[in-house]
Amino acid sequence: MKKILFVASECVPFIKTGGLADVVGTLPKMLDKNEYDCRVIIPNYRCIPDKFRNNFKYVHHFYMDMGERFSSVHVGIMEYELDGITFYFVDNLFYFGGDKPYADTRYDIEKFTYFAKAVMAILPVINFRPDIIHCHDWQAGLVPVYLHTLYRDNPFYRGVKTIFTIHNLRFQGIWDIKTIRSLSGLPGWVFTPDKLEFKKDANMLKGGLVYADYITTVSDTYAGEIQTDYYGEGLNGLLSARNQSLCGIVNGIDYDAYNPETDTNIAKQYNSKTCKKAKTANKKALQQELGLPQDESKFVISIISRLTDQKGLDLVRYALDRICDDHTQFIVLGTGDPQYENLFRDYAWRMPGKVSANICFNEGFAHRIYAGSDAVLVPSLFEPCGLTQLIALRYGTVPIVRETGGLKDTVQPYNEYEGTGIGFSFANYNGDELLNTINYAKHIYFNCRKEWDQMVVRGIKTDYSWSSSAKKYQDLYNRVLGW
């Protein structure tokens, strides 16, 4: 039995701010339980729902030093089992007692330095010696560093391998060397340009990338993109140097959680055979819920997203007046930068029958938008993987995407001559290309409806469940352990 430990800052269903939580919560239960004993460790945030926290089982507690900052810091261990997976929670009210998982950068640097060291210290206590520690994003970046420095002579950790997964390279955990050195207790020789030093500061993500045995990211295209100046966020040189131990594996989605055949959130359930009439029923129900004119002939296009620059919303702002014609309804669901929240509120006020701005997030409501829309727009500046387009395909909603990262890997563009493809895409980060692609999608929808309907069915039948991705991770684990 191969032992795998996932280390991350969030995990569904306990705590979620983005796609990282979906991966950490779903992938372990998709691995072959006859071959892998996979467990997960995350912080015991105060904001984890009580229905879970009240059932956590106390395992043990102890005290550890934390560099020069504290000589004695409390480390509690809680445990919970769900779907056959054992989850451990690092308990410390000082660091994880807030009402949300992340705070200001300086405080997050300190608490995830503590978290990384606590993970290492906990393993002998719970008597779980992993063959592989699978670390996710900068919050777990110091785990491989600790393994190869402060813990390298401890026989318990001998032979333990590490894999580091980049979910979003933009977030790196950067602070000054003096602070991180005093917090972490790491030796001075790791704060050099070939290790943790980054533009005269210390970089926790870089530490993970330098010391991990293997690096993955969440799509093939993104794995290539991050080795370039444009997408590399200053780490492209390191990633290029490590390209022989770097690969991309596309995320999947939970096909039980996103299943239009059984989804109780939507007005009418459906599958690939019944989607045509059901999509119309769901569209009308959505229009009624949002106070839009109930008209099945309208082209309903949606954005379900964090409202940030990364998501390509400056392109949307450029084209929105021309997107919202008399035949189109435009729906937004999400929160984020005030400039974009206010932009969509303003359009909803000015175009009440055409634009609906929902500046909030509600999972059930999101499902109804997926089911009731004709198309979903994902024009991202960069997108390591993206789940929106995968969920849209599952619900028979055609994705319109920019060809970057996982969007390029998962959305085969429509080809009217060959009758292939499951969506529409454009290459350059350009508002006119975005508008032209939307207009082409509208042309197919209104004038070639049979071809559109066939594309919808192809999308529903495309398999982006976790099954194939889990198999690729299993192959990777076996490869790393065979070295």
Contents of the next structure:
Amino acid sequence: MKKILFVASECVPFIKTGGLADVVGTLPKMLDKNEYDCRVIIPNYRCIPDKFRNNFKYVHHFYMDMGERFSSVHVGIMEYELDGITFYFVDNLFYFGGDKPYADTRYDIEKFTYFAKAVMAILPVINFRPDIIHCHDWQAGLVPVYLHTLYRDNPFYRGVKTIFTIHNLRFQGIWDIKTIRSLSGLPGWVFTPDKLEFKKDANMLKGGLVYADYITTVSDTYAGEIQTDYYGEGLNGLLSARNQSLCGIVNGIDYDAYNPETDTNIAKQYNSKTCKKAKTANKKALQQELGLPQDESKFVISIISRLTDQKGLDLVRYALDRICDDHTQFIVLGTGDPQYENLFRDYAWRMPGKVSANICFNEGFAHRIYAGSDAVLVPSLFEPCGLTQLIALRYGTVPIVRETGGLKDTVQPYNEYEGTGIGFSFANYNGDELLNTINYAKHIYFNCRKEWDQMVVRGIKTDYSWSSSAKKYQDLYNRVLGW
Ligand code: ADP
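Alright, leaving the form predicted alone aside, put up the form predicted in complex with ligand ADP.
Every chain and every other molecule in the complex is listed next, the one we just looked at coming first.
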């Protein structure tokens, strides 16, 4: 039995702010249980719903020294089992007591420095020596660094391998060297330009990328893109240098959680055979819920997203007046940057029958929008993988995307001559291209409905479950362990 430990800052169903949580919560249960004992460790945030927290089992607690400043910091260990997977939660109210998982950067830096060290310290206490520690994003960045420095000579950790998965290269955990050195207790020699130093500061993600045995990211295209200046966020040199230990494995989605046939969040369940009628019923229910005119002939196009510049919202701003014609209803569900929240609030106020702005985070609501929309818009500036387009496809909703990262790898564009493809896409980060593509989609929707309906069915039938990607991770684990 190979032992794998996932280290991350979020995980469904406990805590989620984005796609990272979906991956960390789903992939472990998709691995072959006869071959892999995969466990997950995340912080015990006070904002995890009580229905879970009240059932966490206390395992142990101890005190750990942390850097130069604190000599005995509390580390509690809680445990919970779900779907045959053991989840551990690092307990410390000072760091994880807030009403959301992330706060200001300085505080997050300290929080996740603590978290990485606590994870290392917990392993012997729970007597779980992983063969591979699979770290996710910058919050887990210091784990491989600790393994190769402070814990290097400890026999318990001997031979432990690390894999680092980049879900988003933009977030790196950067602060000045003096602070990170003093918080982490890491030796001075790791703060050099070939290790953690980055433009005179310290970079926690970079530490993970330097020290991990293998690096993955969440799509093939993104794996290539991050080696370029444009997408590399300043780390393209390092990533190119590590090119031989870097690959892309596209995410899947949880086919149980996102299943229109059994989804109790939506008005009418459906599958590829019943989707046409059921989607109309879902559209009307959605229109009613949102106070939009109940009219099945409208083209309903939606955005379900964090509202940040990464998501291509500047293109949407440029084109929105022209997207919202008399045949169209435009729905947004998201939270984030106030400039975008206010943009959509303003449009909803100015065009009440056409635009619906829902500035909140609500999983059930998201499902109803996926089910009731005709198209979902994902025009991202960059997109490591993207789950929205995959969920949309599963719900028979046509994705309209920009050809970047995982969007490019997963949305085969419609070809009217061959009758192939499952969505629409455009190449350049340009508002007119976005508008042209949406208008082309509308043309197919309004004038070639049979072709549109066939495309919807092709989308539902495309397999974006975890099965093939989970196998790729297993192959990688075996390869890394065989070294
Ligand atoms: P990212 O990880 O960059 O935020 P992804 O496309 O990988 O983007 O994942 C986004 C996930 O979060 C999807 O499951 C999407 O449905 C969900 N999501 C985003 N915003 C909201 C929201 N406001 N309410 C509910 N779910 C949301």
